[in-house]
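A single chain, nothing else alongside it, follows as structure tokens in the form predicted on its own.
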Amino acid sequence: MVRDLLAVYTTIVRAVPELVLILLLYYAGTDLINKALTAIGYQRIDISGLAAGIAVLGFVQGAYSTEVIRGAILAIPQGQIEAARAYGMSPGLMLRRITLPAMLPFAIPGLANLWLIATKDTALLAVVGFYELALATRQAAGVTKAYFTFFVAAGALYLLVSLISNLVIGRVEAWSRRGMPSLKEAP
């Protein structure tokens, strides 16, 4: 039962648009939160935009991550995973000693991704009002009519917001990747 539920959640969110998710879960997310405490007694709150902002982007890259940690499980040779049994390895030790270690280096790039994805994504918050870059340069362009000078501005700085991810994610999947033949080298 929890498989399937989990099952239509990323099923959902993968074929929904960001911005559709983020105003839906956004509007009519508050709006049940509302209706919910009223029903129970409580007083209505007022979300704001950087909380539903955490809440819909983390949301959404849940349901793409569990699919990227379920990629990396399954790249594990099954090999390891009945030898870890074999020496009778309890399930929270041989996630510690097996798995984590086996498939982080699956896991990272894409992982990687997702969190590029996300440092992108925050852009789509400006429509509940959660003041970004992106919203913060549409309004300074938009009082200075210097609209090239800030997007070139937002463009750079989203930039090395993603090189500098880059450098700590190369470290980070050399570091998972240390003892495994380099990706160079690989036939």
The other form holds:
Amino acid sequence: MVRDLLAVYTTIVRAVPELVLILLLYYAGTDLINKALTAIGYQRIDISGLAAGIAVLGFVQGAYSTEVIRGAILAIPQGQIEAARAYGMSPGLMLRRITLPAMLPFAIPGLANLWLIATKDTALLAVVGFYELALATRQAAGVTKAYFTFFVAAGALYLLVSLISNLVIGRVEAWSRRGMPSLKEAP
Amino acid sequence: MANETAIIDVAARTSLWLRPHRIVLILIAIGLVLSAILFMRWDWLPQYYEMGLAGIWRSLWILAVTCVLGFLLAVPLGLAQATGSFWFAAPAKAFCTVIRGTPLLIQLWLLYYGLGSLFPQYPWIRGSWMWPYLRQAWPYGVLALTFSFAGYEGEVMRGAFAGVPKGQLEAARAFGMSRWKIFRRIWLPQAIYRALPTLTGETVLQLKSTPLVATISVIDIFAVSSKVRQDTYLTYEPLLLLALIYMTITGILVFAFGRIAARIPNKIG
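What would the structure be for the form predicted together with its partner chain, rather than the form predicted on its own?
Shown next: the complete complex, the earlier chain at its head.
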């Protein structure tokens, strides 16, 4: 049951454009929360754009990373799981000691991609009127008429975030692969 | 006999698929759809029907054009990175890094607002035959989406070109093929076979990028739904229908690419 519901969630979220999801969840989510609050007798609350934006992007990224982690867990050699079971590890201990560490090297490239996508998806929040770098850039450019300067500067900032992320991700990936044969030495 | 087992097999699979909790889920889904149809307002549909179809057509058209152009651009980008000398490889790599490192929205706005605001300053551009096109929004949208697709796919093609076994190329050379013939007959087809699975994903991603052109006033299906929302003050109905439309297009794309991929021999290299 849970598995099917999750499959529906990941399939739908991955088939619909992020922009549409952001609009849908941004308006529907705040509206539903307010309706639920009034239904149980509380005041309507103003949900800040930041909280709504974080929740929406989290919901979208959750679907993508679920698929990445699913693939990573499936990529763990079966023997490792069996060996852990043979040692009499409890499921919780096995998850903590074997499954999660063994899955990391498979999951990190995918998760790193998602991180880079997420940093760029924050720009989409500009469309629902959330004030972040992209929207600020557009307003500044519109006021000063210096479109090129501002958009190139914003692009450079995003690029800088991506490049720094790449460096950090490279370190993390090397750390998660410690003790495994190097990719270059493999045939 | 074989036929009989096949039928039993199909029946078994169907019964496995239709387990009780799945039937409940399907019933809930049908109930949700029915209540959406019955309790939500759809009376605006006839009025915006034609506009919606035109919007879908424009979205698909943009998708097709940018994917084809982007792929044509991605082949030299990938080739330059896979084999080219430093002077070819470095600019191609820089292009891919910049495209993949900045949001598409910023690229789109840079081209539309930035480039678009530069052109009118030059009288010779205003006088040229290009001006009627440059005044519209869609060329900028197509250009930005093409670059984006080329940037992502160029990286994929780099790996695909590099992944073709050396022996194949050496054999082709031993047959006395010219360089162009090797590329056309051996290297490119094998690279495309390798890139095909990711090509599906990239095309779906591209479909999901097309609504961004609505932010520069191209009337695609996303812009139509925004217009419906502004006109009728409805929040959910246009967005839900929009999500359904995109899901349908995604499904068709995945199915079509699956058919193409099934025709390609899976033992290559």
